[in-house]
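Taking the form predicted alone, here's one chain by itself in structure tokens.
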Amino acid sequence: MPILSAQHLNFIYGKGTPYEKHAVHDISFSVEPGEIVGIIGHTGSGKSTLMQLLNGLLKPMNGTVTVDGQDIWQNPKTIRKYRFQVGLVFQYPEYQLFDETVEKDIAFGPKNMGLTEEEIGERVLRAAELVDLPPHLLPKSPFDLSGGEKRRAAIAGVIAMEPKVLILDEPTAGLDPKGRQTILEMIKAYNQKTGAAVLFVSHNMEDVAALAHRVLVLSGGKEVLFDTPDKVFAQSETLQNLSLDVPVATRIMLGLKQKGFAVKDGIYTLEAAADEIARLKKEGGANA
């Protein structure tokens, strides 16, 4: 069974104004339990409504969302209940940190829950050490922490509710490349260590390539393409028509192919474009 499903999702800003947008449009999808799925899609594609249709920030005007088989919205009384099973971090989480310490902020999450004193401790511990956090900065005010230790701290914030599907908006966005690697290594050894699922955000193809086991492309609201990412990065003639890039390494087969070389389908990682040239090498270069 799906550990996430929407089913026929829309959802309308301004409905009967002159200012009307339909934002998602009957959208459908459902996330394996352990699975990750890398969303993209240009400015104004419905990304980030979606994710808030999914966490229950908001509710579809028609369709459902189901967590491991149950309709989120069928008790309006227990939505917060879903909130907490499905995590949602926003872009620049770190903008959101606001405790005296590291451990408090982290802390905020179970506390809402309504946990003993002596799990919130352990979920803080387990949380930090999955975000790569030491403990001697624990006690430290959040402000005190570099821009990607603020960055891991605020995702930890999220982690210590331990949700069934942790949801992130853009997770490397404005950081270094040292943290943004920090960072896609963090989202994949937490969903390896936890089994939970994860979605994410990105304008970055090379971090979806990187990551992503699935990846969900809009436009206008609607969904365009929902597959494992060598077929998705394969039509790269529809993703630039949406204005949307492909990972360089695809880039980089497709030059080759175009120059008739027999390159193989579905490479989109620089790993595999560095091996499949050395086969080339190996094999003479022979054109196609």
Contents of the next structure:
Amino acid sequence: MPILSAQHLNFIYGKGTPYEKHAVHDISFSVEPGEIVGIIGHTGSGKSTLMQLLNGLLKPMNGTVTVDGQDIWQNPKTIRKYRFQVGLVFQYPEYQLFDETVEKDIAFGPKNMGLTEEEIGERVLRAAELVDLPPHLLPKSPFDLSGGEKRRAAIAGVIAMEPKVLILDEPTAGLDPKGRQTILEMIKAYNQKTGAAVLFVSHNMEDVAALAHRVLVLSGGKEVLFDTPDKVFAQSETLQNLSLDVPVATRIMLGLKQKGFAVKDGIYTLEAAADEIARLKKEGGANA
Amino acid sequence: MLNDITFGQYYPANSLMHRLDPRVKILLTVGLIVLCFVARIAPSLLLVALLTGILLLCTRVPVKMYLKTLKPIIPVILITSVINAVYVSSGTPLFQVWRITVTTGGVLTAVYMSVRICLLIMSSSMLTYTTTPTDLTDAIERLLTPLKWIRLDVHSLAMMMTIALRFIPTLIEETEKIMSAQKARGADVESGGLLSRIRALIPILIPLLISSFRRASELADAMECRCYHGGDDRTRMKQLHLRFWDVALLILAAVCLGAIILSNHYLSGVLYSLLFGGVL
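Same protein, different state: after the form predicted alone, show the form predicted in complex with the partner chain.
Next comes the full complex, and the chain you just saw is listed first.
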């Protein structure tokens, strides 16, 4: 059974005003437990709205969101429960830090869940370790941390709730290459250690290629593609028409194909590309 | 929740009012507000209401939008009405509750005051619905230019207003974002007692305050990088010119002001005796 599922979601901003905008248009998809889904689409494609629909921060005009088979809006009074089950990390989450110490800030979510002090303490430590935040930073003020550390502390604040589904909106935006790498590894680690499903929005196709099991492509609030990365990245023309890109490896393979080399389809990581080129060289050598 | 704040929001449309010189619109609005309070008797107040109504229709903004601005001030209207009705004791007594006597004069004052407040709100929203904030501050700056003679830095004042207005939507957006982020961590701002609600605001206000300071310092840097140094010798990209309708409406407003002062003076006696001849 899918852990998270959306059926015919629709959302309109400012309904009935001149600023009306149909941000999410009939979107349906489902995510299995333990799956990593990459969401791509250019600015204004409805990604951020979709994420807020998935954890009940916004209520869809029509359509349903189910978590573990349960309709989250069945009883609006219990909506908070689902916010703990579907953890949402906003873009630039470091701007939401507020408490005196990093530790207290990470504890904010678990505290709201009504857990015991002991359990909260354990979760804070576990979350800090998962995001690679050294223990000596915990008693510091969150505003004294570096940019990358702030980001990780903020993500830890959501991870500490130990959601079954973790959603991240452009988690690597504005970070240096090393900071980016740390965040990506952290996403993978959370997914593997807890078996939680992860959805993440990214503009970086390499990130999507490296992590995602499936890719959801959005454009103008509509669902364009939802498939495995090899199938999605095989449609480079469709993606380019949506001002999106394909990973470097796919681009190399497309170039080779145009030059007449018999490369395989569905290659989107650099490792696979290297293997494929090695294979070609070997075969080419044998033929020559 | 915060999207419900309609007062002071520009409503794009193509109408005579939208195209008017913003200075004229400010003068008209001030004029209407003055008229509301100058009109002391029913016919002059009706005239003001009629004038406001005509101007409102000229804006091509749905009437619904104006009614919406009245909603938040209903309590104000109710309270002033009750106070007026209770404390004004002219005219004949109508009925008595406990030791409080309500008189015709009291009821009339209450009605007048309510009409005035409604007109005041509607005419000021007419200004903000039809004028963009930048046009508005630009016009204010020019209308206040004479105050330079008393060494008031009109330009800085206008710039501060422009920036403040410019950042209201940004701050609202930021507040919503932070609220959503904290709600995603289970923050509960909508239930609980007063004290717990106030405490629930801390996770929202602190990040908001910090980001406001950050924005302010970034903006100051960006302005300095573009050599901003205040109002001296600054030229304008958009020059304002008075056109036919601007002048026509200003004259019309002046005529109305005169007419209402006159009608206050001459009609009051006639009308009062006609309407309340028996009771007065």
